[in-house]
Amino acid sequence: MIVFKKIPALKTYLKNLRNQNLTIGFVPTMGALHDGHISLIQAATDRCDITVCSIFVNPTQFNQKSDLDKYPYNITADLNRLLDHDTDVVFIPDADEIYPEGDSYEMSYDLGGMDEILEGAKRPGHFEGVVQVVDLLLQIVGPDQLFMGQKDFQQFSIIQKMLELQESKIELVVCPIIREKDGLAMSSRNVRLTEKDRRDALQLNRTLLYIKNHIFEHPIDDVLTAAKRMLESPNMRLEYLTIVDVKTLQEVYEIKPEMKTVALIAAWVGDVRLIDNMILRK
């Protein structure tokens, strides 16, 4: 495993690999790696000759500095995990390396409003920062395939839209959500949950399962009303629970046979904000 901190050295190394006709798979992360991230590394290793992982806590996608300050960071543990799973290249840039002229950025892509709903509505500027950093990292790495997780459903949908607008040849590979044995979706934020928070957080997955098991038998409004009742708790604050079209992320009010839909949820459990989702029909 080779670790790079500077862009020119990384680019030179990857150029030599491409000259050998080796394919490159890229997994962008913000560190605090868990088994969900490792599943992306394994998918990249299975499908490509070379696996590149970046670890960069991107400041531009945090709309609250306090959330950025709380983000867990343990680079030694992360590097050890990547080494154990046959990662070929790791890129660990400083913010000044990614943003040498400052982090101001003007969105140059018309995402059709996909960045303004759901997470975008609750976290203004978040997806502008995500698109910014992913765009820059893809320019630096130049991979054949980009690997992202299903858990951040809106995020990968927006990146797919960005790639389509660019007419990029990079293939986006979306890997399934990795869950704990009790059903909780793996997240770097889970380490901040107290014991009580952890027990309460299990209700998110239970609620999604309830929706999946009932949505094709009853009206959407009835199912969502019952599902929201399942989340009523003094320790939990629901931000949204909705069913949307997989492609457009537009809210669905009636399930039709040809529709591909996903249930999306975001909630505060204690002082930790969690998201989850479940595909209802692919």
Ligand code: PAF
Contents of the next structure:
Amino acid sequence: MIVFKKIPALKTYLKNLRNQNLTIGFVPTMGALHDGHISLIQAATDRCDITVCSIFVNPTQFNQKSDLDKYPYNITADLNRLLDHDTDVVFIPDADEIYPEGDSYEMSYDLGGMDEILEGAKRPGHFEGVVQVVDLLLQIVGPDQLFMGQKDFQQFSIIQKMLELQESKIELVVCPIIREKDGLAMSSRNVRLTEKDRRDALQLNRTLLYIKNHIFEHPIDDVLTAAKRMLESPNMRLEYLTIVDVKTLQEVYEIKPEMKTVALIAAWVGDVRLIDNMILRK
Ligand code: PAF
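Now show me the form predicted together with ligand PAF, since the one above was the form predicted alone.
Shown next: the complete complex, the earlier chain at its head.
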């Protein structure tokens, strides 16, 4: 495993590999690696000759400074995990390396409003920051395949849209959500849950399963009303629970078996904001 902090050295190294016709799989992360990230690394090593992982806590995607300050960071543990999982290249730039001229940004892609709904509505500016950094990282790494998790459903949908608008040759590979044994979706934020929060957080997955098991038999409104009731708790604050088309992320009001839909949820459990989702198939 070779670690780079500077862009020119990384680019030269990867260019040399590309000249040998080796394919490059790229896993962008913000560190605090868990088994969900490792599943992306594994998918990249299975499908590509070289696996590159970046660890960069991107300041521009945090709409609240307190959220950025609380973001878990343990570079030694992360590097050890990557070493254990056959990662070839790790890129850990400083913010000055990524944003040498400051980090202000104006989105130049017309995402058709996809970045303004759901997470975008609750966290204004978040997806501008994600698009800004993923776009830059892709230009630096130049991968054949990009690996992202289904857990951040809107994130990968927006990056897919960006790649389409760019007419990019990069293939986006979306890997399934990895859950703890009890169903909690893995997230770097889970370490901040107290024991009680951790128990309450299980209700997110239970609610999504309830929706999946009832949505084809009952009207959407009835299912969502019952599902929202399952989340009523003094320790929880629901931000949204909705069923959307997997491609457009537009809300759907009636389910037909041929439609491809996903239930999306965001909720505060204690003072930790969690998201989760479940594709709805019969
Ligand atoms: O999902 C994440 O960890 C981040 O949003 C990403 C894609 C690495 C961009 O900073």
